[in-house]
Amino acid sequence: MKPENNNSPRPRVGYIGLGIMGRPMAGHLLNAGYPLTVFNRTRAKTEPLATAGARVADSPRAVAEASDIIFTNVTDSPDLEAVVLGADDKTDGVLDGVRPGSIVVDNSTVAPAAATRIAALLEGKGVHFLDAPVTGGEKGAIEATLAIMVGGEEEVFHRALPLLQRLGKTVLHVGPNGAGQMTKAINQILGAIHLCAMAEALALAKAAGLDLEKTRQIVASGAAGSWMLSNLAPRAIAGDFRPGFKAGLQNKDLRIALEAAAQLGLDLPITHLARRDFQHLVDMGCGDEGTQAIVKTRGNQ
């Protein structure tokens, strides 16, 4: 981690969605020392980070007055622009309240375009846009071991390293807006895919009466291996689904993906299937347990 100029002051940061990944991140700010102002829709949700200093706000707009960088990590695109834009009157959004010079960090997962068009609103007055989606689920949140995938101007991205090597182990500039969200769509498919796999690969030494966690010893420790199956598949085999991502966001993750495919004029012929898969997760009621859950759709629980 590169070392911060203890002789200029700290921004001051704020952080926008206090969900499973959102609170220990905006958490590892605080406790890095930056000041930090929190809004959440459940205000319930701000309560830890208000007992460790944190000061709460009652909007979106009230987050970007007293913020230098705001962090926004919401579930959706027309979240994001609900934040940004404000919600009803619109009037309370991030950019009724930020001021120019500021930069606005989105870790949350969505489209492309709205990446784009959220840095173009953004730039109209003044104000730097990075989309900067994570991986790692909640475990890398809570460990500050991310990797984070970075769209927006390479000095703004500059600007912002150092809070957010408090929240990842890998940082990376990968292009300008809507690139960030762009390779994390690459990032869901890989993993849509791999969980597709690790359901159909125990489906099987099930059926043949295999011991499953020795099954999955065996392959992940060879060319077969996969982080799913390092991580995620002894949860499936002991029947823990509790969620670490939700199965319901990597369905609509997927959605997201193959939608910017089809903006580029591009099949993804697997990725379908896996959609396929998640949706039938989800209509199973599923949607809110873990992304583990996938073997339920091949009869493994």
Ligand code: NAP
Contents of the next structure:
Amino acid sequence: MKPENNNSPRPRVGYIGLGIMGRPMAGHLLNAGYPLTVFNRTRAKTEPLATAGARVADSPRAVAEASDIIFTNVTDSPDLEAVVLGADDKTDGVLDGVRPGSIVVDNSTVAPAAATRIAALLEGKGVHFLDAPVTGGEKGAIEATLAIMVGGEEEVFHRALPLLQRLGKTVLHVGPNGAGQMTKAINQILGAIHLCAMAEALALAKAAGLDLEKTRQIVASGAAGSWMLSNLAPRAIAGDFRPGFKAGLQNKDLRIALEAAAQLGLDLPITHLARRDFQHLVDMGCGDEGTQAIVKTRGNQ
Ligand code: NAP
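Could you present the same protein in the form predicted together with the named molecule, rather than the form predicted alone shown above?
Every chain and every other molecule in the complex is listed next, the one we just looked at coming first.
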């Protein structure tokens, strides 16, 4: 992909994975004037973007054939491997259609080791890879205020930057391939532990007969405040467990973080406790609810 300047045509963009995050993110690229081709496993989810002017492809391979820069945003490491390497027949993946010089940008949260594996496979075809996971939730995706942590070659990062800046407010190159996902694992440790702290604080407030919303308001405004208390505690108090970020995905991210830490010989005891709580929530059948449902593990709701 050539660097963008005022005289060159805009690169053709592909987006694969139009879930809670991918759909608004792809929409921003379309609205910014990039010619967009999309693929989603469940085709019905492509309809809003097709109506807005995107082309719908039949496979990740067809997206890659039609694009200079290809974004992916799927659930977990095996899903990223399926869209890049091909699913059942192994001929419909990004790798089968992509041309040398193209860039693949992965916005999913996957294992750092998966990111480096995919990067090496793409490099064998002369294709660049950036692991570019995001944080900021569904709201950040819709408002294009995400924070994006990017691993890969710095020169490739700068080529992709104008597009990434359409998706987020803070876009930072954090190191080579894998560093973006490692940074995201650190982010997820913090988010999960903050959520467990929120659940425990609300459980005590409830048991003590305090007004939950007043308690939340005052503690959120001081040194104990957190994004979770400001954004997710109001939903938990209102009994609104619809997902922005699904509890099952948070559980996956804690697994990724603990595996990455173990590979570095590091024990993270509080992260293990948070993992236990999120696994419990998933076992309760709440994996598709929002992460604020963690309050249910403390008997709230
Ligand atoms: P989601 O709504 O469940 O969407 C997942 C997307 O991945 C769907 O488009 C799904 O297709 C696709 N997919 C999954 N497995 C696939 C496979 N094997 N082959 C092809 N497509 C596959 O999840 P999301 O909330 O958008 O999250 C997407 C990624 O962003 C995850 O890695 C998540 O951890 C991360 N993330 C999420 C948030 C958040 O607040 N939601 C924030 C930061 C990061 P179908 O439609 O066919 O199921």
